[in-house]
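Next comes just one chain, in structure tokens: the form predicted on its own.
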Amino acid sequence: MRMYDLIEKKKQGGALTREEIAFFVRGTTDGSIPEYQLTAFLMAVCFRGMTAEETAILTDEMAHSGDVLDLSAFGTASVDKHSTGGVGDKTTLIVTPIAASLGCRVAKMSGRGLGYTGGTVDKLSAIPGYSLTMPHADFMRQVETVGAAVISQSGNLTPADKKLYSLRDVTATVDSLPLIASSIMSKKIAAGAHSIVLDVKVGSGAFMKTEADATALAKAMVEIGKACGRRMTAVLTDMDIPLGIAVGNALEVAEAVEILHGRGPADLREVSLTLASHMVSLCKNIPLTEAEELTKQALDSGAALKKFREWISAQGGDVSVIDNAAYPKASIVRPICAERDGFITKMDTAAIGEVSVVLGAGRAKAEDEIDLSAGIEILKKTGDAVKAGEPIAVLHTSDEERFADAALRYAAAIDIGETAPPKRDLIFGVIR
């Protein structure tokens, strides 16, 4: 079997056999593929598309390109949640230890974050202590007696996805659907969790900027995983405006344990049991509607805290901390304040996303380091009403430089106007 022959098939519209795909994954795997002869490849396939049979091996061939966490011991019980990525959402947080507290197990493998997209391993190395690795025996044996465990990802997780997607990132072939949708789904495939909820992020802060492309992209998703024998969810969700107020890592923590005390931002707490729910309905087999009741009971009897306390302290995360709110504090913590008055009605949610990388709470190269006391409280929001001179927002920084540079990039991300703008819908639609 030759490459070129894949690169002709598919230059010319043909779908490829699951021993062609093979072959391809494994090269790419391997290096015995040469990297011009991939993005040649690559490239056919942005202009030619993949079918759902196509998308659904090459999802299968990738996940199964490196380690895969064999969830098996825990039957249905297992679950996980994907977001797609945002600006504030912390809600992998809340969710998982709601679940664990019904009886799932969330067994979750997590990245750090890269640009300003956050990642929960980082938000979770604001807490002193918790480890993020740990030999799989314990991981497994966390997860059967706590319920939840959630640590980094293995360096070989996926590594033909891992090298696709940065050639994708460098070749302008990252927009094409098989492409991002065999990208994400093989992770959540070699993480092993039998039921999959995915959190898929609309509007200006999301990778998927209509709801008509982010519906194309859940329902690919949802096939994939059907495909690969899983029990799958797609909620879509809005980000055209951050999610809760927070934005950055121990900031985040902090809303997130709020939510879990039944106190914090009603947006955060509604899209957090809106996944949760389906979490476990998946998980149970049971509807909606009874899911719903059994979330909405686990956050507020407090169950859903204590068992976030049980997982923390179980990795070594020092839960004083979380009880006493002595997170990292920036040295630098000062508001910025509307230029006029009337109403905010628009927030450039990527904009904001990336303040909080100029604050130091995101990294612009997987290599640097952040400062996890940085980030943004926002204190006013789309459809808000605001007066001149009022605190809209209030940044965390512990570097003078990074302040004034963030400063000027937050007041230039908000529109604020004669009117409120209508109010938007958190929740755009269920896949399931």
Given for the second form:
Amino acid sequence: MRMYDLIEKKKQGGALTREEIAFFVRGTTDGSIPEYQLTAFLMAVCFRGMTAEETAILTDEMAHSGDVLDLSAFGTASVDKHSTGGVGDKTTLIVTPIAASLGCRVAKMSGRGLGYTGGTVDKLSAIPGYSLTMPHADFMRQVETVGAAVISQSGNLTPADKKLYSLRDVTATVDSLPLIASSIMSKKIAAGAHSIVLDVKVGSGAFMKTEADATALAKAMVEIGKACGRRMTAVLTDMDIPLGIAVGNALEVAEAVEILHGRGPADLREVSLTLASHMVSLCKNIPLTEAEELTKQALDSGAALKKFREWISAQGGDVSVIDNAAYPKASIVRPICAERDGFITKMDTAAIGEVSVVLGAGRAKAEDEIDLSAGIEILKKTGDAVKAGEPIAVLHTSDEERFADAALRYAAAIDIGETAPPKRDLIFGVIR
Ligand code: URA
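Next up, the form predicted together with ligand URA in place of the form predicted on its own?
Whole complex next, starting from this chain.
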């Protein structure tokens, strides 16, 4: 088989066979296909697309290009949740202990922040002592005894996706639905869970800006998961506005703990309960309404908070930091004020995510260190009335220059107008 012929076939709009896709993925992983041929093929896929069957095969082959986690010891109880990426999205810290407190097994490999979107691994790093790596046997034991373990993605999970994603990033071939869907789903399939809930974000802070694009991606991923034998649900949630109030690692852990205490912002509570209910419904195979009751009880009774402390402590995290809200604190904590009276009509959520990166909460380059204390507390959101001079956000950083740049950017990311905009839904839909 020759890669040249596969490129030509896709260029003409043909559908590849399993053998051809397996050849492409093998050659990607072992380096035998040169990068110029890989990228020519990726560009052909961008223009010609892939059938649902080709996309499912590509996912399966990429999922098996490296290590695959075997969670069969947990039967149908293993469940995972994946977000397509957003700003202020700390739901993993909330849904993991809710689901685990109800008998689900959450064995999770999470990623670092990517661009302006945050990552669970960075948030957990804000808890002193928390270990993001552990031997496989310990990981499995903790999932069995505690019900939850969250570590960082292993070095050899889906190496084919790793290589292709880095090439797509620099060849303008990221925005292809079959390539995005297979990239995300290959990692989820390799991570082994029997049930998977996808949180597909929609809006100015999301990868998918429109409901139509997000729906198409969600449907494709649900179909792939089912073809690979997994129970699947995708929930479309709003990311036109940051989720909750906190953006930045320590600030987000503190906010997640507030939700586990039965306090905290209503939008974050609602999205977390929705996702957790779908996880519990899939994994226990019970009606959604029953799962909704159970998850609400788990949160309101303190059972989820108890499970959170148990999970964090099992991974070496200092729970006294959680109990006393003794997270890393920034040396500069300063408000940004409204420039005029009116209503917030729009928040450019991707730009707000960039503000958190400028403050030090994310990385501009892969090798950058992050400042765990840096971030934003959002005091006013889209639809809120504001008065000139009133604080609309508080920026946290440890560097004066960063503050000055971030303050200008934050002001530019917010539109203030005469009338309140119509209220947007928080949950756009569910695809099963
Ligand atoms: N996230 C991924 O993991 N892959 C993509 O292609 C896009 C977003």
